[in-house]
Partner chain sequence: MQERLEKVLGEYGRSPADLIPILQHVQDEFGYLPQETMDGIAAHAGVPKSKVYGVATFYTMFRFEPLGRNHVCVCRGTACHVRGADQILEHVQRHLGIEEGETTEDGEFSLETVACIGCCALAPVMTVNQEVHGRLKPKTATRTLKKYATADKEEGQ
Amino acid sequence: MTQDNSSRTVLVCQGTGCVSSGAVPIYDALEAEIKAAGLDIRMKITGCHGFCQQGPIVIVEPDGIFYSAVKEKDVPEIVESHLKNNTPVERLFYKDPVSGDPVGEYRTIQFYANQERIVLRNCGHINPEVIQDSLDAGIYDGMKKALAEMQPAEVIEAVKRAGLRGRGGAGFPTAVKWGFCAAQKTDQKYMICNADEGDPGAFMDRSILEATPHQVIEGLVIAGYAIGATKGFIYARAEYPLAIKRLEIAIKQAEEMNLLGKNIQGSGFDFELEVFRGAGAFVCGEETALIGSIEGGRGMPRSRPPFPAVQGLWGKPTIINNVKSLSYLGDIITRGPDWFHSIGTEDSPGTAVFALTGKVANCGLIEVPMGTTLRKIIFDIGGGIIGGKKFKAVQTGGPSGGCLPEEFLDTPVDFATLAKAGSIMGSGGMVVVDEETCMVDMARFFLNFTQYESCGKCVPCRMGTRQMQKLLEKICAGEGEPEDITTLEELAVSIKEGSLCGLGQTAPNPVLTTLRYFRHEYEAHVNEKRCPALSCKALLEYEIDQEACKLCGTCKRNCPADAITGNKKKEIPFEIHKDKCIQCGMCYTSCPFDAIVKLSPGIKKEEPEPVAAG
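How about this chain only, in the form predicted alone?
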């Protein structure tokens, strides 16, 4: 490899994931080492590159070399070997989870090669704190075109032709919602970006705001122009300090360049924007609860109608769009609605952004065309299941979504198909689980979350989810009764039909889909007092495999209940006394020889006594 250093740029990811694992001192060390070596090389921080699991990430362009899990001590070798002598440091390359081969160029890593990035196209490539990087990437071109060449109605028509549907969860046609608001005659309208991302394992909106905040601001201005709003808010939870910091920097920069504020670019259109910090309530992802929070009240949903597009923030017409929905707008205007509509499916055009997490080899932020199958996402992009274990299910749509089994792996991901299967697209959470995951316990986990996050305003959600939670805890503890399964189903249907907002209406989804596709696991817990996945603590037993045991005594030393006896010196075999065992699993996890066996023996079903003849 021969490369002119004057054309090189070293990019260091400083999204939240990489920062938390040491990216800041790595950047400082690289900068100092490059300077000491007298090299003419640019340094740049970026937002999240998407492959968070591999952080801290360092990329050398235009070489395209991707260094993963970089440590500060690796910096001198990167500078000496790669930047001075054009020999990349292979030991820091990403390792393919299937072949085990090192892959140096990120463009050929399957995690990236199988994506089609629109929303994420600038993530990991530009400095989010330098507006010129965004301008060079074409951000604000769409806004300038809309303000200079298009009427508001033409912008709405373009979005309608593109077929853009809301990426916050419901998938409602964006242009239809805008049209309702644009038709309202009033002295004030509001535009709100919903960045209140609260799903467990979800980090899409946060990463976009950290990596390319100007892309979201551009979308807000375009949307504001289309509906006639002159004031906007970005509602971001306070737990996103880096995203908020970069948003505030971006807003100030945009104002200084007349891309925000009064008479934007001489168009006569005014648009002011500010960041509002949410308190972290999951229910504030619902539009009317979010509005109530901005108004200074407790975040609780309101009855609809009137809908926010007619009567929203402070009683004025208001449009709320998700971070991802707004991030498409600049490209839709510059590249045209037909371009966007050509991607994905007829009913669900464009791409979908997911936070792919769980038991997959490659976890991170991904973007694929709508209609991409779950199999391609999990096994091609995700690299398959960790440790060669068997795929069991995927949870789409976060705590409000559903769990889909292996038979759905070839299902295309779009709004209608997922809904038919009993799940939802949601805001983009996707959690993959393997054969060692108990589906009853997984349903309990997600229901615990939604029950805790319920605002308590309506009885079906407040009381119904609590009753479902108690039943699931009872079943996982091995105390369930056959009628509990029927009661769970009846409660789920009642809560879906009777709840005021989307939180309660979708909270039963994980329970309903696991009952639909994994009912046998519920029945095993209830009828046999057995957990097939060997996961539920109350239904487990531990034994020592005497042939595998090396008499090291590690299990005995780590047992907090003093439930293990044995003596290495006297060659007395180690034994777990079940009457003392508290099923904590310390022996299982600490044994260096895998000699502890985990069991869930359960009980045999009682057979009915034969009826005597006659």
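Coords for the form predicted together with its partner chain, given the form predicted alone:
What follows is just the one chain, with no partners and no other molecules.
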């Protein structure tokens, strides 16, 4: 492969993930090294490639070579070997987790090769802070076409024909929602982008905002035009400082080029946009709570109707769309609704964007056509479970979703199938867990979250989630009683029925799905005081496997409770004293020889737990 260096570009990812792995000094080092070598090569920072786990990521185009986990000391070798002598540095290639083979070419890495990227198409390829890069990539073409050639009603019709459904979680048809708002006759309407990505385990919106902020702005202008709104907000999470910074830069650039502001591109349409920094409340992802927050109050949901499309921000008709829904709009206009509709399934056209994380080999941001099976996502793109462990469940939809077991691996993923299985599509968090994750603990984890985030307005949500959380803690602590499982089920129904907003209505889902598919784990905790996944601390014991133990003493040094005795010189075998052990697991994770064994012996059947008096 010989490349003329003048056509080469070296791309260095500067998303949050790669920056945390040290991408900034790598950019500087590359720039200095290339200059010192007297090479004529363009350098470019990019947003997230979606493969943060492999960061810092450096890509050389047009060669299409992908370097992973690059360190500063690798820079001279990349410059000397690849850029000067056209021999890519194989040692820095990504290693396929299944075959172990190094894969140099970006496009042949299974993680990327199995994806179909529309929303994420430009992520990692353009410089988010240079508007010309976005313009060259065709961003704003859809907006220009809509403003110049289409009536607002035609834009709505195109989105309707495309069959776009909201990507925030519920999957409501976007054009229908717009239609309600467009029909309102009033002096002012508002268009809001919901970038309050609060689901733990989800980072789709963050990556998109960091990598292609202009794509989101374009979508907002198109949507604003369709419904007749001249003022827009992006409600972004305060925890995403880089995304907010890039959005603010992008808005300023768009204003300077008259892609935002008064009389955009001579169309007569005005659209002003500002970023509203959230202040940390998960419930603000709910539309009416988000509106309350922009108005300057506590973000508490209101009862609907009236829906925001009729009476929203400051009482005016308001549309709120998710970051991903808006990111499709430019392409739907330029490439046409039929193109979009041809991707995915009849019920759910287009693609789905997921943050694939947890115990999979390839963690990252992925985009696949709707209807792709979970197996393909987890095993082909995700490369299977880390360390050859056994797949147990996949959690979709965050705290509102559910955990699906192995039998659903061949289910095509779309809005309807996930709902039928008891979970939801959600905004795109997909957390894979293996045999070491306890499903009761997983349910407890989500209930802790929703209980903490409940705004407190509705009693069933405020008090009910608290009671569920207490019961789950009791079960995880090995103090559960058989009737606790029934109580959990009863509470779940009351909370779902008695809550005003989506937070409460869906909060019991993680418990309901784990009860449905992993009831045996609950029963093991309650009846046998045993945690089958060896995860719940109160039900665990640690022991030293004397045959595997090399008497190195690492466990003893790491034990914070002085619960381990033993001495190599005096040949006293190491031993964990159960009365002192606090089950912190430090010995287990620090032992270099895997000589610490986790056990959950439980109670023996013939020795029932003594019943407490009174």
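Residue numbers count along the first chain shown, from 1. Whichever C-alpha set is largest while still superposing within 1.5 Å between the two forms counts as the rigid core. Just so it is clear, the structure is predicted and the values come from calculations on it, not from any experiment.
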{"query": "Core-superposed comparison between these two forms, Cys549 Cα displacement 2 Å or beyond", "finding": "yes"}
{"query": "Rigid core superposed: Cys581 CA moves 2 Å or more between these two forms", "finding": "yes"}
